[in-house]
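Let's start with one chain on its own, the form predicted alone, as structure tokens.
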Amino acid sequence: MLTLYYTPGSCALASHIALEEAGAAYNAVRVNFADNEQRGAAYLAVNPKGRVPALATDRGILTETPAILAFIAQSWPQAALAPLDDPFAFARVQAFNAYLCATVHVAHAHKARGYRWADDPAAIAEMRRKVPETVGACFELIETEMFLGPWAMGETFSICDPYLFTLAGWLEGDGVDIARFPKVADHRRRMAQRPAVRRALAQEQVHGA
């Protein structure tokens, strides 16, 4: 059976939702960031990199999210959440995975996370400072151009759209207005009445108190 470490409020519920959507037997793992789990022997024998999600598979684990989700989506064809007959498809799908990892999420990581890329106090502030420009600037090419509608991909649901909406999750706690963005808004309250949603927020929460 696959095993999920997560870590609540973190960008492995999209992963934690992907495998919901997909009907996947799995345990859910909580590490403990508040103590400090992540950077354990136990976790880091998991996961060297100290991060989150991890999944445990038969075959080894697999370490971010574009890959995981990918991993789901192939693994479980039935659940239809990529278009894995058509290369084209599959790599837009992929390259849009890919800026929100790439892109949104190393945006936002300059609010809390500043010190990864440099020790001057100033510089930390400054980066916390521009975090409302830059994830608002993010999320306003993704609303203008890159989501299509209904879904992140278009008409199916796809990988994408547990992904967007666990980083638009966060975008009020980066000083942005969802507002400016009605799309991504509008998909964000439909994601959060899918049954598999509710599930994976459900299972956080119970494991995370």
Given for the second form:
Number of protein chains: 2
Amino acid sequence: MLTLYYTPGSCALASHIALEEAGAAYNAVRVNFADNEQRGAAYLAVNPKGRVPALATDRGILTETPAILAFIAQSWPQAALAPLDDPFAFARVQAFNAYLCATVHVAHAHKARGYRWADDPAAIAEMRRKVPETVGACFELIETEMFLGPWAMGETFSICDPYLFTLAGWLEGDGVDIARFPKVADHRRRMAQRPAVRRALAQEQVHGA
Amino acid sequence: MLTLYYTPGSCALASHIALEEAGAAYNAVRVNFADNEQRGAAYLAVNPKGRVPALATDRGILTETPAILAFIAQSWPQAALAPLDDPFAFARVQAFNAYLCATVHVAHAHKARGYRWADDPAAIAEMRRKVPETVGACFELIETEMFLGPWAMGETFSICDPYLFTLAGWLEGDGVDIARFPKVADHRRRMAQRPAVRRALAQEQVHGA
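Show the same protein again, this time as the form predicted in complex with another copy of the chain rather than the form predicted alone.
Next comes the full complex, this chain leading.
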């Protein structure tokens, strides 16, 4: 049995949705960031990085959203969440997710986690100030260059879609109007209707209540 | 025929080494960052992100180091650069590379590319000041938790090794003494002796001259 460690509102939602899309059997365990549980000894024993998501398997722990998403796609091939038999197409999927992980999520993280890269409060405030610009530029590239439609990678739903849905959900809080990106906004609306997405969101709300 | 776009000293070296390890036929094309060629129209037509690496294939462009590395491993399976038939082991490889991409490389980027996340020169200077601490903390985690030895992921050489070698090569410039991390330092020495690594480095030096 798999166990997904998550906190509501985090990028762990992408893995949570993917597990639902795959029809996987799993438990979801909320890590309480308000109490800094992610830095406590019990959770650090699960994931020494002190972050979510982490996916506990019978063979050990997996971390990092792009790796977990590819694992889910490969472990439930019947769910057809990635082009597993086409290295080029799979690499395009992975490149999309790597951009979300290393550029979009990182741009967003400068709003509330600037302390990772600076100590001076003025510098942290300056990072926060620039977030609407940097996150907006990321989604401009997604809208104009990367998003193929109707799904992120074209005709076929993939592990890119839960991840894009999750990070697009941060736009409003980052001070970026999603209406600037019609394809992304429409994708977000369609994603929100999917049963797997509704189940994952409902589960996080219950546990987060 | 593949074409790898790179600039010397960049993370593109990881893909360059992996192509050599795979025995792939490819061209290597230097992008001249000193002339800001990566932001010019010709290169943006190749990669709208204006970054390296980019790998041009017969089917289109691939970007993002973790995606390119997995593509190389899957396209040359006989080189045995990743555990392709084991989703869990493959995910561990991918998680290692995602950490290098989204945490280690990002920490390093705050030294010379702080303008990505702030405009105020004082904030950019503050980011630069903290780089030895943040990059040092990343390699502490790699040394104590992630590096299995003798190779990054244990007994078998993988696409994690060229990537770790590449980023460990930035430590001195980031003001971090690699001697703090004996396993990483020893790995770096052994990697530097591999014929594929020597060929990739020699090619980048010739083109970079």
